[in-house]
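Form predicted alone, single chain, as structure tokens, below.
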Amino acid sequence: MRRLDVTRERKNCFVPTSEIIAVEETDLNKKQHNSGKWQKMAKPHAFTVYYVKKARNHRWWCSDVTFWCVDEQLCNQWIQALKELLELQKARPKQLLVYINPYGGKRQGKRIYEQKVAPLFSLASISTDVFITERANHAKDNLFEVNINKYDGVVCVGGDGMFSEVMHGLIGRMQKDSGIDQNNPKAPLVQCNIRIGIIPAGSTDCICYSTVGISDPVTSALHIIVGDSQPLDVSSVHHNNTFLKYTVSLLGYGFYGDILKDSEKKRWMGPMRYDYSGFKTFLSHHCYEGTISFQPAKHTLGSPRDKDSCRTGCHICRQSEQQLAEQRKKCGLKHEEDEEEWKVIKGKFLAINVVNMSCACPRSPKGLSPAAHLADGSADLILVRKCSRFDFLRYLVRHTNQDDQFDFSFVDVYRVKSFQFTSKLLEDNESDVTDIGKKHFGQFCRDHPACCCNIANSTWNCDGETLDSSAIEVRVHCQLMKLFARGIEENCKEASRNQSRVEQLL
């Protein structure tokens, strides 16, 4: 039996066993027995099946249906048969480590978990060890100490910052246990087999939205319960052979870095601080000069400007990963990087963005790069050159509609597997980065003398956290980790259109 035929209120639906949450024997009390069609049965026996019900916009609910009959033995046989089918779902977690950030977003993380998520985990017979963080990097530090092998997954309750903390802890723990030096930018990192679940409860939940299709705690909890698994590319960021950060969504310099730096000073404003800082940064219209070098991702099948969005079971991610593995098997990682050509671009930029995923959110349903893929071993490098405020506004507006946001003469986009950036200030000065800031403090911007803006370097926005470095090296690690997700599921129109494209490729 692979699915359950449910008849309820004259409507039939088919539920795959992979989406059944739990089966429980139901006690029919006297009130239930005397109501409706059950009143004709002398001693009814019943069991309730809890299952995933899919609604619009990728939202999932926990629904249930009760089956009843007069034969107690038959009822017990059904219960036993369904429970045995659920036991065969080996991908489902049984023991989870849960980290809750009680301070993120609107400080609702603990309440969201206790009221919406914990009851579902209990229903699905999932045991949990809950850890409430008390400071920054508390979860990351704890992951280096706990017996990680006793858990089937790690769940973070919070925003993108909380996910980043758990991700750094897990990846760092795996490399430490495997004897890998994270400070070596060319080191092949060990994949993390322990999946991460995201319960959205922050100011921004971009990663959850881009991998599930909605920022909803119940939906995310159900993806964890049914044991979904979605591979995810991770990019490492280094400076002078020193590890700085990992990133899975946005690494932004210029516009998005300036927004984050300014908004960090206004946390008291809550989520509104992003609107205020965004408007302020737009008016300042700073541009930054530097040199960008990158290696094109030749192993990928798609391109940033095609219409093949990353969806559940993405064929581009699957085949790109296979081609990358074959390429590395033939050449070896070191040989491949030495032989691969680097492209160099110099100029003045309003924004330099590197994204591993679309970075979609409710305000920008398509994201920064609509065709970016979650697990193809590449990132999309988006360069927004110096232009007028009006043209830059036109570019930003296209993130909210269906127009091609790359169709501008001042916007370039490339699919890359590695990337380097050095600011003009660092190129012109041999001194340390901190000394550069001191030397140029108070120097007016040559491009905008009226605004009296400082031409010091911008800040990197690394998955919502600030990162100060005038020279970085970024490398994409294909499918380094896994999430409790399945990617964004296609609607009927998308499925038909993409099937036609696949047939054309074949």
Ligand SMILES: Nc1ncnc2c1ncn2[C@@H]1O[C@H](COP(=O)(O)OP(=O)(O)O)[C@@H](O)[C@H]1O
The other form holds:
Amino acid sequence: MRRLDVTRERKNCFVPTSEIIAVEETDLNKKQHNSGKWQKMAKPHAFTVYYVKKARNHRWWCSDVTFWCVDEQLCNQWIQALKELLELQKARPKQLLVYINPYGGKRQGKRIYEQKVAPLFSLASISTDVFITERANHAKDNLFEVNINKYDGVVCVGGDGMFSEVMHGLIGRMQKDSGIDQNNPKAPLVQCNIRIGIIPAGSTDCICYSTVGISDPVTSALHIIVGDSQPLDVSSVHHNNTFLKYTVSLLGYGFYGDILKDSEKKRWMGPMRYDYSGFKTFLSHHCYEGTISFQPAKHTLGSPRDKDSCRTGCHICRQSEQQLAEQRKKCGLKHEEDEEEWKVIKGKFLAINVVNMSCACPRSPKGLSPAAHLADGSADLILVRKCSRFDFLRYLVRHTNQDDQFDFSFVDVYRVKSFQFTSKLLEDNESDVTDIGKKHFGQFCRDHPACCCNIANSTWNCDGETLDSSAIEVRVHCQLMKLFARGIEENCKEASRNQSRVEQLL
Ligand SMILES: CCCCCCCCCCCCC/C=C/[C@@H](O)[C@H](COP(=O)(O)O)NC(=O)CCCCCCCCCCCCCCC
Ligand SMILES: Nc1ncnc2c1ncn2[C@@H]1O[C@H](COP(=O)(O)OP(=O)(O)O)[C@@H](O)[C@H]1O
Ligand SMILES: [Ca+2]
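Please move on to the form predicted together with the named molecule, as the form predicted alone is already shown.
Below is the whole assembly, all chains and molecules, this chain first.
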């Protein structure tokens, strides 16, 4: 950490209170005061302000500046005044419940938490109850038992799968406590006000990356400490009036479902398993036939082809928040009966992706749908129809560069508020065909009659967990939960440049 000797270098440091992490009396035995006039001073006093320093690419780190003073009383007054200012930051958590998955990603969760995160929480006077999981669903089950009201937030250390577990625990607990039946796909779910913080230690970490702009444990810990809040849409997935799962990032059938299914057998490979299974799945080039029905999201202003992405303070998400508040005033918790039209598409698909957020991650910095919004009450439905391997590769490569991945004749994208899918196999067996799917027939697959469609079903990849049901019903719940994040900040480079300029000028 850098020490800024303010007076000696005739520099001041400008730090907004909201970005101060802690203020502490400086231990002069540890700090050297061998500079300038402080050296001559018999008994100097000092206090240190720890604050958020914004670096490039949305990275935050903890910096500090020490203020030296001749007068002990004056020094204490400063410490007192600054601590009082920090007390006014009411959104900051004081007590957190932490779940660590020791086996996520490269199996570094415990080390990451102990070495990088715990010291920051302790510096910020945050008390924690830490729980290291011993099996899958341990955290979820535990969340149904703990005295949740004791905590200002829940932190999960792991990947998207671990986040999903904690989210299921919290949302499930909330519905149970309010007597809401999760099996009813039309049930209006109760919002979850306890924020979740994600310390990335998984394989993809897409939820963290898409909501913070980087997968970095220190940056995420600092967003938790300053008490950031980012609402998040959550989609519920049902089959035949049975609740299956919630999803916030990717719900994918075909390509991403097959990758996940194959990669589960290769967990020992760590995050590399996705590249291995990705390559294998790419070569197998399976497509799947089925019927998709969806209700377009007419309430939101944006479109998936927008050039602008969702950023901190996004006006489109704010507008959805206002609509949600008005709707609540009008109907209470009751859902507005929605008779809006359903669109139906039948075809053969290499991938069917429903994404609630951009799904940006280190592998694909702009994600599967770069203009998707975190909290607008809609999801983007991406349909990749049967095409050649070469075309599919061209499509995949565009996830890694600046070119438009929707600008292909075999790719369609829609912004939706609900969605249903039934595989051809299931339709043929005449079980569980969605009535809507039966009634309307919109577009048909444009591919050639000679077909190499896989006769078996694919699996759904639901935030990194497999779902075996090939007939599902999905509904977006606007801003059902909140994260300790603020979305991706605009002009991040500019912000950090300005901050250091201020430091130099004053
Ligand atoms: C030619 C290179 C193409 C690269 C294409 C990269 C697209 C990446 C999009 C990633 C979207 C991720 C959505 C998030 C999913 C996660 O929720 C979920 C769970 O995460 P967790 O393990 O942390 O718990 N992760 C996943 O399902 C993993 C998705 C796998 C993405 C890797 C895809 C690699 C594809 C490689 C194709 C290679 C073709 C090469 C041909 C010569
Ligand atoms: N102690 C544990 N042992 C085995 N599995 C666990 C444990 N704790 C959590 N899990 C499960 O591991 C899965 C993957 O975890 P995650 O942290 O997302 O890692 P990754 O990103 O590598 O997939 C999650 O579905 C979670 O339920
Ligand atoms: Ca959304």
